[in-house]
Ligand SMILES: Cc1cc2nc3c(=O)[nH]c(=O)nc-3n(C[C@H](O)[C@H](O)[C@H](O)COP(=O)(O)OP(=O)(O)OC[C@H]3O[C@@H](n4cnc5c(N)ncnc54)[C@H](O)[C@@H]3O)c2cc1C
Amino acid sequence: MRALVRGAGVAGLTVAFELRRHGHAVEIVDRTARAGAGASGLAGGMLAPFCEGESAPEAVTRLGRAAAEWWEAALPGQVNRDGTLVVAPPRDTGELTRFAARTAGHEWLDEEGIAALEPALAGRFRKALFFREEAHLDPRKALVALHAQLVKDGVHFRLGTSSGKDFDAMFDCTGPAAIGTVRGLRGVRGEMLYLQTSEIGLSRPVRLLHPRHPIYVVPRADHRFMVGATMIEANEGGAISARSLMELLNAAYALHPSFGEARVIETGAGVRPAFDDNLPRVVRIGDAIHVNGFYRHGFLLAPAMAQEAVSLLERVPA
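Let me have that sequence as a structure, single chain, the form predicted in complex with this ligand.
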């Protein structure tokens, strides 16, 4: 079958990957010239099915558990499987107990355990939760690598938009651009920034709990750290607000004062496409199969949704 995929974010690229795996011919069209230009390029890249279970429906944990393996098989060497550390300032240790009660897959660490995992945090927190089975990847590197693999595998990329008229099947993976077309889809703004400093090193994502401003810090290559992310009910990307910038920086500083000396090398805001239950969906609308609504879980749930989308194509004649 000849399939067109609209959108080269994490949704579109994983659908294309699964289509090729099933032997279909694939073309991808994106209105920008590069893969990951939308929300996908701003993500933390955390594959955290257990931590996300704290506030997400059970399906997120269930479907997300296989994500790290999917990414590792697709892009060998790109997945870091060192888990997630969750800490809270001494005055908010109640938040840790609450987090533990709402999640599975963790173990408690004391000060010594924290120092053994992340020496840079030695003496800063009395207790932590360690989610050993969680993983993360660098979303930008992963999308560039997936794009390159697809090209090598014969997938043609085109700049622009397309009605999909000349194809046997069409997958719409345009993320927040489909708000207004796909019923119930809304935008949730997420702001983030990148810090760079060689004063501190981390080996895994660290989440800092706070009643109002929980944040996470994800280490990247070259002494860079992605700090995220706000959750604001708005279909609006663009520049980060001054308030969010202050909150993210304050929280990073609370995690470790060395972040106070770091360089702010990038800030940004993306729109997470989401349905009312914050779960992604594969839905047929007219002659297109829409794969959308990934909310906070694009990298975590795209593999499972791509597989579901391809099986829908093969079940129902186009």
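If the structure you just shared is the form predicted in complex with this ligand, then what does the corresponding form predicted alone look like?
Chain only, nothing else included.
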């Protein structure tokens, strides 16, 4: 079967990968000039199903538990399996107890345990939660690698256009572009920044629980750290707001004062599509199968949704 995939973000690329795995011919179109140019490139890349269970429906944990294995199989060597560390300032240790009560798959650490995992944080926090089974990847590197793998597997990319031809099935993975077309889909603005400093090193994502500004800091190569992310109900992208920039920087400084001397090398804001329950959906609308509504769980849930989308295609006679 010849399949057209509209959208070359994480949703479209994972759908294309599953389609090829099932033997279908695939063409991807995207109105941007390169794959992964949208909000997917601003993601944290955390494959953290247990941590996300703190505020997300149970389905996020259940569907996301196989994500690290999927990404490792698709892109060997891209997944870092050092877990997730969750900390809180001494005055907010009650937040850790609350977080632990709402999640699974964690173990408690004392100051010595924190220092053993992340020496840079030694003496800064009394207690922490360690989610040993969680993982993360660099979204930008993963998107580039997945694009290259799909080209190698015979997938045809037509970038800079939103139309295709000569196909038997169509998958719409256009993210926020589908707001107003897919019923119930809304936008959630996410803002992030990149800091660069050689004064601190981290081996895994660290989540800082804070009553007003909970953040995560994800280490990247070249002494870079991705700091994110806001969740604002809005359909507009554009530049980061001054308020969000200050909140993210203040929270990073609370994690470690060395971030106060870091260079801000990038800021960004993107619109993440979501439904009212903040769970993604695979729905057939007319002749198209829509895969959308990933909210903040794009890399975590895209593999499961891609598999569901291909399964839906193969259940329906052509």
